[in-house]
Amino acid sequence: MYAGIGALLLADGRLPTGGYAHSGGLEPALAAGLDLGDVPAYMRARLQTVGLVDASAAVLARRSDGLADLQAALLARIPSEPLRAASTSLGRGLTRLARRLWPEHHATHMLEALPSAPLRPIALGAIGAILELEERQIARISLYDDAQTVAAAALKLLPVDPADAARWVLESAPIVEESVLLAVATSRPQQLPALTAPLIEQWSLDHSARTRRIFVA
């Protein structure tokens, strides 16, 4: 359909899905003691754990004619309720976009038929199907968005040169490409990676209890 520009659109932080309200867990990580020098390693750790899980789920959603089993498998891999809520919020934003732009598409109907609001990777993969993106494209977009969310949040939370933040994302490319290959090799929901990041989960719980914060998660 619009695969070329569609891929760029999905990777754009200005897409009206509410992504600007999320820090990829960086805000609570900084509150827990991470400093500026730790941010690139934090970004890489996310890509190799929760980022890979999300990218794999997005690829499966891109292929799927049924999303309920995949949604259940992904929920089982997100033990933190605040992280589930954050992913649901982003998934709801993507679903709203699909409903407005492609109301009659089969993939939009599948999102609306889920018993609960789609998690972000599920909605992202479904829109990837609508736009006829290749599986590697949708995996790369998912991972890039994860890294770019952290970089964009760092600009608001830390005294960092924007060029340095851009360099962090660029230098994450080897991990992104390695994770893309792993994501497209996932063939069914039962094979979804079960990689967790316990500190990110704990920090998300701490963050949800704070009354003074900038980002949702």
The other form holds:
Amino acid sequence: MYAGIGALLLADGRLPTGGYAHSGGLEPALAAGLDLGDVPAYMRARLQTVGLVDASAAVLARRSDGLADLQAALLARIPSEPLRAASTSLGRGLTRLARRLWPEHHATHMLEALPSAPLRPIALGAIGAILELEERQIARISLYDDAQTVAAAALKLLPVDPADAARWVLESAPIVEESVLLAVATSRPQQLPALTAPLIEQWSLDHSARTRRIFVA
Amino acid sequence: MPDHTHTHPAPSRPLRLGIAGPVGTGKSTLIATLCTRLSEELQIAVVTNDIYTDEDARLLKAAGVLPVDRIKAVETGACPHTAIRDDVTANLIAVEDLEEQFAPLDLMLIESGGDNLTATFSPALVDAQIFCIDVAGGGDVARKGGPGIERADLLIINKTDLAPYVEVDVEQMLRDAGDVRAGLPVIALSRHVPESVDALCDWVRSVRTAYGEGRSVPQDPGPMAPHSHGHEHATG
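What would you give as the form predicted in complex with its partner chain, now that the form predicted alone is on the page?
What follows is the whole complex; the chain from before opens it.
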């Protein structure tokens, strides 16, 4: 009953999880030399690598078994401490939402029982289970959120017409759908894709040492 | 819907006190003053909100007023207003972390990023809030009003020692503030005037006592003027 509106809620940047402080790595990418024309390609690169890993983890969390193994598998795929911290802060925001809205739900208890604070995709997938979202939908939300985070940050960091940023997100649809299919094909934590984006990792480390950044990561 | 209970038993967590106000009015210094003056009697921790990185947190750490691990910076992605008002998640997480790590705390101070005259804390984040303006921002600021100036639990008119240099009449500012605040407290503060710092500390103690006895209900200054059913439409 709540799946339709629940999907929209989870995809909405106004969801209170602190997402506005994140750029999906765009700020450090620009600092490293990328420019306006590179942003759509940067967005696509994320959707095919770290975005796909996150979406796959969200799908497995949606299935609600073995969250602890899944969290460990995902942590192993995020070697950069600043990126772990960024994902954790968003995951804690989502967990807080779950605790407030569904304090007695089994999935909420599973999030609270994890040995470390849930990463974003774990919490997202668990809420997807509470809202009974389809696996494809939760994967799509994870990917869409990744792309929109980059697009929204671009509006603060670069001279962009906001309609153009909306177009970047829309035009990423084929890659989003490709990654959705790959994500739902993941069957267990050990099979979680391990696609890395070494430059995104390196830039995240550079960013964490910077003193005048606007975005957390 | 969240439950709204109307009884207020003695709380199990520290008083969360917000300090908002425009950039440069002395919020960080005010917090440093409170830490210096109250840290012998109260267990204190601080969360700062910064526009860039963690500058305010570093300023406080450099001031040496608290152990550095009791000062936490929340980064706001250039949205200092959002972080204290409509999506307080990151701040709540930082506050809850400190409260757990240093339990039992007596006082949690939360400094907003210096934003503008309309930024106030959500009651979901703080139990009480101070709005800080200063004489150097212009003698007419108090008269102009705004949610923080009119309805914060305490209004500070800071840096009164500078008044002669910026040709501002502090007494007039206090009268203006009194006119728009309908009896809510105002303190003219200078860290070089010990009595004014005493008044500030006494106010914090009184709020803490009220909070500890369950007598304090967070008041929302709101972003807007209180709703009126008349036909006047306030602007600005």
